[in-house]
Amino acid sequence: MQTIHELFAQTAEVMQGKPLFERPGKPAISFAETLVLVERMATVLGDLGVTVGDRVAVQVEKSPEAIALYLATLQVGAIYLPLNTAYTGAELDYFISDATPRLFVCDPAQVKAHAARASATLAVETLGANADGSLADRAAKAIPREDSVPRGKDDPASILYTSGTTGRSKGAVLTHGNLASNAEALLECWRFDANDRLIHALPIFHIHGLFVAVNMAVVSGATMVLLTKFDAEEIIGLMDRGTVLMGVPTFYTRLLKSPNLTREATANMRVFVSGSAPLLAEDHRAFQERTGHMILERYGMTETGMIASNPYEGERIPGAVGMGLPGVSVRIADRETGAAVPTGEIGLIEVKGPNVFQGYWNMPEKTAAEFRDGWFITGDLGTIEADGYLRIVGRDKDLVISGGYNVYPKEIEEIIDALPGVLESAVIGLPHPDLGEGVTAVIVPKPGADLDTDALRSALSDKLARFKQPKRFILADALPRNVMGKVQKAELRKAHAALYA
C-alpha cells in the first residue's frame, strides 16, 4: 500500500509544472512547486521535534501552505489534527489536552491567544492563508527532505474529532489505509483524473473537503480551484473551466437562488456532488430542470470515509445515496439484536470495509461499543430497498419514540416538506407527559409565504397515522446548522425542551 503523500509525490513527479492550485486573483502553484514545500515543511516539522506517531494540531485558514502542512506531516510519519477554525480557546483546551499534540499551528492572528499553550512538549506555530507566519517563513529557509517515513495500512494517519453534539467530542483515528482505500474507490466511482478542475469551496478540517477533494486532487493530478469562502456568482462564473463541484446542500440550495445558474453557465461541468447532509428532493429536481444536470449524493461519515455513492453511470435517486463504494459492505440490522433485516425494512446503518476507522482515541470502551461482529454501527437509521439502494431515513439518536411507537423523522420531514409554502422542515421529539416524547415539527417557511398550523396539521391527517403527526408546529426563519450544513436537532430540542410542560 502507498500513503495518500507517497501517491501525491509520484504524481507530482509526473504533473511537474501543471497546476495544483488555481486562486482568483492570485498565482498558480504547480504540482512540482507544491511538493518542494511539502518537502521542506517536512523538514521544519523535524527540526520542531515532531516524529512518528506525534500529533500536529491545525487551526489554520484554507490555503495552498495548509494543504502542504497535511502532507508533510504525513511524510514524517505523524498524525495529521485538522480544527474547526470556528473553535474557541476553551474548545480547544480539551482537544489539545486529549490528543497531546506535539506541536500546535494557528493563524497569525492568532499567535497572542495561543502562546502560552507554548511548552518543552507543545510547539506554537503560525501560518497564515497568504503564505505568512512563522512556519511559512521556516519553510522558506529549509532544505527540502526527499524522503518519506515508511507507514502501514494500519499506521494512524490523522485524528478527526466529531462535532460532539451529544456527549465529548470524541477523535476518530483515521489510517493511512482508510485514506488511500477510500480515494481509490472513489476516483473510480467518479471517473475522477487528471483533466478534471475541481471547484473547491469547502473548508479543510473536515473529512469532505480535506480527505475526499484534496486526496483525490493531489493522487490524480487534477487541479483544484481553491476559494476560502462559498459566493454563488463567482462558482458559477468559474464553471467555464470547472468540472467538479463538491458540496453540501446548502451550496445547491444558493446556487438555486441565482438567475444565472442555466444550462450555458454549466455545460463544461461533469458532475455535482452533495454530501454531508441530506439534500432537499425539491432542490435535486430543480438542479436538474435548471441545468440538466443530477446531483451526485452520496454517503459519509468521519469514522469511515465515503461508504456509498449514487452511480456516475445509471439512475441517481433523489432521496437515496446509491450502493457501498467498491470494496465496501453496507448491511442494515435490527437495532437491539444486529440480526440483518428484510429488505425494504428500517434498521441501523453497519459498515465493514477497508474504509473504516481503527477506533477512537483514548476511548477502547466507546470504540468496543460502537462495533458489533466487526461490523461499525454509524448510528444512522436507514433502508435498502428492492433497488439496491440504501436510502437514510435519520440519525437513531434522534429517532422519537411516541406512546411506545417508534417514529421515524424522515418520513414526516419529506411529507412535511412537499407541502406549498414550506422549505424545509425538522422533526423531533419532546418531552411530553403521557406521549413520553411528543412529535414536533419545527417549520421554515417559503419567503413570503404565509404558513397556517392549522392548515398544516389538516394537510397531514390523511398522510400519516396518527401517531407520527405532529402534536406542535413551531415556525422558525431557520434550522440550525454546523459548517457543513448539517441540522442540529440537539439545539432544537435543547431550546424548547419546555413545550409540553
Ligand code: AMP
The other form holds:
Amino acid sequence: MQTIHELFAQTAEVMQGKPLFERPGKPAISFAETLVLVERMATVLGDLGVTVGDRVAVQVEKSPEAIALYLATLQVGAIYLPLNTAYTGAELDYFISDATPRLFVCDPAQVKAHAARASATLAVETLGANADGSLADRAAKAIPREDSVPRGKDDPASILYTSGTTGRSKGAVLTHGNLASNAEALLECWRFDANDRLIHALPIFHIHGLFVAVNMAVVSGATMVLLTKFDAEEIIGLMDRGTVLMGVPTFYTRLLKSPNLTREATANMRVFVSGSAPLLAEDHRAFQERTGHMILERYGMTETGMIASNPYEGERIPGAVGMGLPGVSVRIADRETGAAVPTGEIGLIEVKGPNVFQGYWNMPEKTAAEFRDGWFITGDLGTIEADGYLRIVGRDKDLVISGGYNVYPKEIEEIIDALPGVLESAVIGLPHPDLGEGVTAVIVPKPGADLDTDALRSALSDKLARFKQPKRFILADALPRNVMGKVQKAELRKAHAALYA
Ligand code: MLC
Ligand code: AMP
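I have the form predicted alone already, so could you send the form predicted in complex with the ligand?
All chains and molecules follow, beginning with the one already shown.
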C-alpha cells in the first residue's frame, strides 16, 4: 500500500507548480514547494531524534507549515498527534503523559508555558502561523530528505484523542491503511480531483479538517484555499472561484444568515459537504431553496474516519447520511444481543472495514469493549430503511456535540462536582440555534451553599477548553433519577428544551 505521504509525493511530482495552498493576502504555495518543505521538515524530525513509531504532539495554529509537519511525520514513520489549540495546560498534561511523545510542537507565543516540559526524552519546538518559530527556522536550513520510511497498512500513522463516557480521554490509533483507504473512498464517492478548489475553513486537529479535507487535497492534486477561521462573508466571497466547501452544520446555519448567500454567489460551486453533527433538515431545505445546491451530508467518527455518505449522483435525503462508503460495511444491531435488527428498526450502528481504527493507545480493555464480533460499536443509534439509506436517530452514548466539537459530560461533571458547594451535577446538550447543541450544566448545591454562577464559570476556565465550558448553569434542588438511581438526562433535556430558543 502507499501511505498518504507517498501518495502526496507522487501527486506533487505531477502537479509541480500548481498551487496546493492559497491564502487571502499571502503568496500561494505550490505542490513542488510543499514537497520540499515536507522533506526539510523530515530532516529536522530526524535531527530532533524522532524515529519510527515515536509520537509527535502538535498544538499549533493552522498553516501550510503545520500541514507539512503532518506529512513529514508520516514520511519518517512517526505518529502524528494533533491537539486542539483550545486545550488548557491541564488538559495537555494528560495527553503528553499518556502519549509520551518524543517531540511537542507548540505556538511560539506559548513557549514560555511549555518550555519546562522539555526533558531528555521530550524535545519542545515552536511553529507559528506565519512560517515562524524554531521548527520553521530549522527547516529553512535543513537539507531535504527524499526517502520515506516504508510503512504497511497496519502501522500506526496518527493518534487522535477522543473523550470517553467514563474516565479519561482515549487515544484512537489510526493506521496508514485507515487514512489512505478512507481518502481514496471519498475521492471516488465525491468525484473529487485536481480540478477542485477546496475552501478549507475547518480546524486541522480533527479528522474532518485533516483526514478528510487535507488528505483528499494532497492526494488528488486539488488546491486548498486555507482560511484560519470560519467567516461566512469571507467564504461567500471565495465561492466564485471555489468548487467544494466542507463544513460542520454550524457553517451552514451561519451561511444561511447572510443575505449574500445566493444562487449567483454559489454558481461556481460543485458540492457542499456537511458532517460531524446532525444537519438540521430545515437548513438542508433552506440551503437548496436559496442556492439550488443540495448539501451532501455524510457521517463519520474519529475511530472510523468516514463511514457513510449521501450519493454524489442520486438522491441526497435531508435527515439521512446515505450508504456505507466503498469497502465499508454498516449494520444496525440490537443493543443487548448484538443481533442484526429487521429493516427499518432502530438499533446501534456498527461498522466494519479498512477505515476502522486499530484500538485505543495503551487501552486494550477499552478497545475490546467497543467491538462485537469484529464490528465496531459507534454508540450512535440509527435505522437502515428499505431504501438502503442510513438515518441517525440519536445517541446511546452520553455525548454533546457543540458546533462540531465533541464534549463528554462525564469529564465536565467530575470537575464541577469537585468544586466547593456542589453536591452533584448533570451536563446536558440543549438545542442551540447556532451550535446545534449548547453545553449546559444542571447543578445541585450542597445544603446551605450559596453558589454563584460567575464563580463557577471562572473556576472552570483554566481546567477546560472554552468550547467545553457550559454556556449556561442551572441551579436545581435535585436531579431526576429512575428507580435504579440513574440520572434521567432525557427529562432534564425536556424540561429545559427552550433555554437557548
Ligand atoms: C468556539 N467556541 C465554541 C465553539 N467554537 N463554543 C462551543 N462550541 C464550539 N464549537 C467558543 C469560543 O471559544 C468563543 O468563546 C465563543 O465560543 C464564540 O466563538 P465564535 O467566534 O463564535 O466561534 P468560531 O471561532 O466562529 O467557531 C465556531 C465554529 C468552530 C463552529 C466555526 O467551533 C468550528 O470550526 N467547529 C468545527 C469543529 C470540527 O472541525 N469538528 C470536526 C470534528 S471530527 P469566548 O467566550 O472566548 O468568546 C468529527 C468526525 C466527523 O466529528 O464526522 O467529522
Ligand atoms: P467524533 O468522536 O468527534 O469523531 O464524533 C463522532 C460523532 O459525531 C459520531 O459518533 C456521531 O454521533 C456524530 N456525527 C458525525 N457525523 C454526523 C452526522 N452527519 N449526523 C449526525 N451525527 C454525526
